[in-house]
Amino acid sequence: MAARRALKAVLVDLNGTLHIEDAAVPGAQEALKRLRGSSVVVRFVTNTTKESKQDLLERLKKLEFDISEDEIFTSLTAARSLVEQKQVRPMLLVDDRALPDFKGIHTNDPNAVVIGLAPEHFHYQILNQAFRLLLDGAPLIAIHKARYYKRKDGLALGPGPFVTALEYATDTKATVVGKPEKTFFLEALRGTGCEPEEAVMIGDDCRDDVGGAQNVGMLGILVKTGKYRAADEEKINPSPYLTCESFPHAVDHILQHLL
C-alpha cells in the first residue's frame, strides 16, 4: 500500500450511513455540514439499485441533506457504462424505479442479464428466463452482490444470493460493477484530483464499503448503523481503520485526527 498522504477526500455511503430509507441517521445533516466546512472534497457512493439517481436525490433533499446530483456516484451509473461499453441489450432485473437510469438503452431481444435489487421480479419465471439467456452465452452483469441490506422492518436479502444462484446454475461468473470492486472506487474518485491514499470511506457494510475501500488504498471507517451487526469488523483483514457509533462520530474523528 502506498504511503498515507494528507486527507483530501471523503467518500460517504448513503442508505445505512446517512439515512435508513426515509429516516435520517440522528445528527447526520449537521455532521455533513461540519465536514463540508473543512478542506476535503465530499462524494457520495451507493450500491442502491432500488431507485434512480434522481429519485434518490429527491429522497435526500426531503431529509434536508445538502447534496447535489453530481456528487453522487451509483452502481447503476457504473452498470450503464458497462452495458454501453459492451454494446449489449440487457434483460434488466432491477426495480422499476431504477429504470430511468437506463433510459435509451435497447432491451428488446436481450443478449445480456443485468441484475440488481429487484424484490418484485425475483420469482421463478423471471429468474428462469435469465437462466436460459445465460445458458445461451449471455454475460451476467451484477450491479452489486450485497448479501443483505437494512430496511425499516429489519434486514432483507440483497441481490447477492440471487446473483450467486444464477452463477451456480449456469457455471458462469458475474461481472460485478458496484462496491467492493476497485474500479468503482477509482471511478468515484475521478474528477476529485485525489489519489486513494488521500481518501477515507465511511460506510455501514464492512466488506463492500470498508473492505473494498481499503483494498484500493483508502482508509475505511465502519459505522454501527444500518446493516452493521456485532463483530462485523472482524470479518475483514485488515480490520477497519476505525469502527464508531455513527456518521457524526466518524466526522468528529476526521476533523480531530485526520485534518
Second form
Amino acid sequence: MAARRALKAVLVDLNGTLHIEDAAVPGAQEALKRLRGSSVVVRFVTNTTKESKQDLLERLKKLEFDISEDEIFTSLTAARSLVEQKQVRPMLLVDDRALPDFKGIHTNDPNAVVIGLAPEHFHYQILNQAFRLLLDGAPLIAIHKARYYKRKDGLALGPGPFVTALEYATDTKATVVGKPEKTFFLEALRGTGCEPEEAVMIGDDCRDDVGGAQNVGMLGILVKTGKYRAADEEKINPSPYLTCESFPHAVDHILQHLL
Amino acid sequence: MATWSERLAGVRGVLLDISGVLYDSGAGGGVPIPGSVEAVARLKQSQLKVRFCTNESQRSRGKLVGLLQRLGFDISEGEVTAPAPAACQILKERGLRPHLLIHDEIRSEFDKIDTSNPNCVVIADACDAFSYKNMNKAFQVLMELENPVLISLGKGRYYKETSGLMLDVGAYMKALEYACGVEAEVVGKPSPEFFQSALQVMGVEAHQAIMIGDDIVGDVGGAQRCGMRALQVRTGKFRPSDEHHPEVKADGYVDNLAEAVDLLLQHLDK
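Could I see the form predicted together with its partner chain next, after the form predicted on its own?
Time for the whole complex; same chain goes first.
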C-alpha cells in the first residue's frame, strides 16, 4: 500500500449521506461549509441514476447545499462516455428522468443495453427484450450494481440484482461504470490533481462507497445514515478507516485529524 | 466416440424433460415438437420405464398435464416429477411458511401450505408476475428474516417459447441471492435429490437410467452428476454452442425426441 500523504480531496456520496431523498441529513449543510473552509477539494460522487445532473443539482439547491454542477460526478456521465467510446446504440433501461444525460445518443435498432435504476422498466417483458439482445451479443453496461437503496417506505431493490439476473441468464459479465469500480473513483479524482492516497471518500454504502474507495488507495469513512444497517462495517476487509454517526461527524474527524 | 449401442447399453428407464422436449410453450398453451407425441407413445409401449422430470413451475402439474393431453400426449399426473410438490414437502418438514413469488397458475399446488407470517420465500417461474413490485416484496421479506431462507423451484437460465427465448426463474433467483447475500436452496433439476426421487418412483438405478432434455446444464449436467446418462435434444432452448459447452458433455446429441427414441428402441437390450 502506498504511504498516506496529506489530505487534499474529499469525495462525498449524495443520497443517504448528505440527504435522504428530500430531507437533508441534520447539520449536513453547515458541515459542508466547514469542510469548504479548509484547503481540500470537494467532489460529489453518486450512483443515483434516477436523475440527471441537473435534477440532482436542483434538489441539492432546494436543500440549501452550496454545490456547483462541475463538482458532481455521476455514474450516468460515466455510462455515456462508455457508450460513445464503444460506438453502440443502447437500449436505455434507465429512469426517464435520466434521459437528458443521454441526449443525442442514437437508440434505434439497439445493439447494447445500458441498465440503471429503473423500477418502471424492470418488468418481465422489458427485461426479456434486454436478455434477447444480450444473447445476440450486445454488450451490457451497468451504471452501477447496488444491491438495494433506502426509500422513505423502506429498503428497495437497486439495479444490481437485475444486472445479476441478466448476467446469469446470458452467461456474460456487465461492464460496470459506477461505484465501486476503480475507474469511477479515478475518473472522479481526475481534474482535482490529487492522487487516491491524498483523498478520502464518505458514504453510507459499505461495499460500494467505502470498499470501492479503499480499493484504489483512498481512505473510506462509513456513515450510519441512509442505507446503513448494523454491522455493515464488517462486510469489507480491510474494514472502513472510520465509521461514524453521520456526515457532520465525518467532517469533524477530517478537520481534526487528517489535515 | 463410442457407438450408440455402447452408449445406450443397459438402459432400463428414461426420464423425459417436458418443456422444449415434448412441446414449446407459448400463446394459447403451446405446440408439440414434431414427432414427440408419437415418440412418447412408442416409448411407453416398449419395455422401458418412462417418467417425466420437469422444472415446470409456471403451472400446476394438473394444468400442465391437461395441456399436454390436449396436445395429444399420453401422460398422467402421477407420471410427473415436478418441483412444487417436492417444495411443499420440504416446507412441511421444516415448518416453513412461505411468501410465494409465483404465477397464479401454480398457486393451487400450495393450497394446503400455511402462508401467514412468512419465514421464507419460495420463488418459481412467475413470468409476468416478476414485476419490480413483486420482486421488491420478496426482497423485503427476506431482509426482515434473521435467517433468510430462499427456495427456488429450479434455477434455469431461460426456456423456449414459440415467440423466442424467455428468462427463467434462475435469473430472478440470482437477483434475490445477490440483493440479500443469501444462497438459494434449489428444488428441482439439477439438484441430485430431485433426480433421485424420480428414479426411486421408477424403481431404476441411476446407471440404468437416461435423461433426455434440452438444457445442457440443468438436464444433462445434473443427470450425469447423479450417475445417469443424458442426451441433449436440438429442440427447445438448445443452442449450437451447447455442443461445445466448457463443462458439460452429453452422452449424445440428437435432433429431437423422436430421434432419441429411435436410437433407444433400436439399441434396446433384447
